[in-house]
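Consider the single chain below, provided in structure tokens and representing the form predicted alone.
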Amino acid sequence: MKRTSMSEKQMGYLLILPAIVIILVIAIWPVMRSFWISLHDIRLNDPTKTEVHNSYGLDMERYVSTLPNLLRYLKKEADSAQGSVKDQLLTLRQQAEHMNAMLRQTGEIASRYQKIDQLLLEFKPVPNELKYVELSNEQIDSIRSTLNTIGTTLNDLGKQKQLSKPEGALGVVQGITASVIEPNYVGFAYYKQFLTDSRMWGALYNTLFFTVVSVAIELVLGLWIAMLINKQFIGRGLVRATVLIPWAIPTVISAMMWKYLYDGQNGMVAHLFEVTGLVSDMGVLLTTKAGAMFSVILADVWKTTPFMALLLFAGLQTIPHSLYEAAQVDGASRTQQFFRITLPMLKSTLLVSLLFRTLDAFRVFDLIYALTGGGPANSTETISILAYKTMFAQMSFGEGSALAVIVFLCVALISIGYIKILGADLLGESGGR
């Protein structure tokens, strides 16, 4: 019997392959969603707009429930009108009457119309299987000129006072209309909108400058403490657990805590700050753009250099000893052995640490959002916080969606980057050996 067996490189396909599910699974189908709800004018505050629609179509349950409202108005006011006011109305009463005979010739309108009919009269929640359902262009234009014949008719008959309650009557012509979904695709639009939009760009340089600003002086705090923390001196294990305490609290209790210490009335470090001179005023430090600017630097310094130390410690901690006494021997100073052999050694962590801090620094939302809610006047607002007011406070998903993949844009050039650096480095490495 003919047995057949995989090559190398088949095998190894077969091992990555779990790991490539994972990331399509994880990372890349969540950013192409969100790519794809960019495309589409979808808002929560917004009955007809909450989900994607790319072809016309009726919200059932709008439907059912406003048009029977209609009809029972326009008898109720032919009931009471005269002449050919009265003929008006009950033309408009047939009209209605045949927009919805036209609808219902759809065998699915009709069998959903009586279940929708049932489940409102019984209280009852419409499900979304039976919602929405689509519409052809024909069925759309008789709709709408059914609805605007109606609408244009009513608001005569209430200018010329004919009718007893004229405002409820355009108030049931809207219902009707707003129960119309119409295509949400919108393309790019949203983001030539954002390549305009000053409030974005602002809020992209604030990003830029916080993520800049924050991690040099991480680097140079963390790379310190690092140096600190590797030598041999009585206490080092309690001195390494104290420094990690910082990074250990959350994110959200720091950014608490620090708004309590800035507070412009009772806050300790801006009595502090006051007193030392560096702030004319307790009060400016959340109050004026620069304060706020320089209150989250020092929040997010503060709570993050110990990763960076933690992180170039380690890297530390390979380089041998031997090299410092070699260098001992030939006579080089502490400046020397520091740019000679801690640097190039340390090259590989310090990309690496410099990498994960910046993605971090870049992403940073709940900081900011908790300290300052980006502003005053959305001085502290990054990205982050401007995608979340966006998507939640103005429920605009799509446009949140916009920002979130500009975010994710931003996250891959400087990842590719520093990726780039990172494998240079490698094939250097490689290289020289």
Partner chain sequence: MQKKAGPLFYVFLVLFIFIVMFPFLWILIAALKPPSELFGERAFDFIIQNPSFDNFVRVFTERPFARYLWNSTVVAALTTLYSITIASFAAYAIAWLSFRGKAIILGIVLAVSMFPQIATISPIFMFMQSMGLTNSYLGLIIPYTTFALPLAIWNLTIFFRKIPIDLGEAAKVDGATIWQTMTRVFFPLAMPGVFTTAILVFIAAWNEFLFALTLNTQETMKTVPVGIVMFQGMFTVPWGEISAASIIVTVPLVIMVLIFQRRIISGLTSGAVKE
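Positions refer to the first chain, counted from 1. Here the rigid core means the biggest group of C-alpha atoms that line up within 1.5 Å when the two forms are laid on top of each other. These numbers were taken from a predicted model, which means no experiment stands behind them. Compared with the form predicted together with the partner chain:
- V329 is among the residues whose C-alpha shifts by 2 Å or more between these two forms once the rigid core is aligned.
For comparison with the form predicted alone, produce the structure of the form predicted together with the partner chain.
Here we give the lone chain, stripped of any partners or molecules.
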């Protein structure tokens, strides 16, 4: 039999290494990165703002493809101009060439310039590592002042009707200006902005309202159902399986089902509510603020109460039957038994399931996205939905990430709160062996 020289300890570290590395790379790094992104103005619909830039830089691809245009334009205008205008244009051209030469004094920029030029000629994509180059403050000043002079001079000449194509002047100067990348660090500006943003507070309020109300209802109903099915009866297996079904169905699919049931014209549940007088009109459910919030909570309660009941039911089964018998002998009433035996014995199960339900409810995204989309009038917009909309509808990743970090911080606060209460119960188990 082969023997490894590895000790148990080393083997242990080796076995958990892949999992730890993956968790660090896939979960912890992205969260930290989210925070980093939230300090920057990143917009996916603006080519100069798609990445974090902490210093001035130059988009070489843009620069290489637009600088020749400027030179060509200036030459063309100079050729067709006369007298002092011609001289002026030639001077401008010299200045542009001087600026370019100055940039290319840095060996790196010169060599990259050549490579990119070649790639562009061959219509090949420019790789990312070639594209972006950092600039010193002097270089930036030089580019800025040159472009400024060229811009204003051309503008003046255009106004004096000395240019054959005045509309082209603006284009070429703007082309190069756009290749200069400004640092997009904004610090905590987004956080400050959201602290005074009524929409953010509204979303936070909606999230808290949704979480507190739905979790409270689920807890009470779940406990009640758990105690009811904690009896001997025929068809236990069937009930347990039934209870699992809403849990197993993708949330968005159950949201779509409820959307159909709530529909203002053909929805069965909306119809039933109208017939029983719960709502004045079928349309109320998804088109009014209160109706939409109620609908979202009801759908969530339907989906997760059975799950809550299941967890609590499993907890109830671990309570020794003898405790109740002893209590009965001592003459304790049903209520006393519930408060003195059931609740204390169920404490850790209750807290663990409450913790997970609260976090799930606070992070709610898919249910609301599919059912109401956050509407009407943002009445069901939770903070995750707002973050998603900011990121993917407005393409403002920095801003959206700030909201995502706020969600993260809230979740962390909730967890810390629960773990303080649970404390030893939760980690005591994991600290075993």
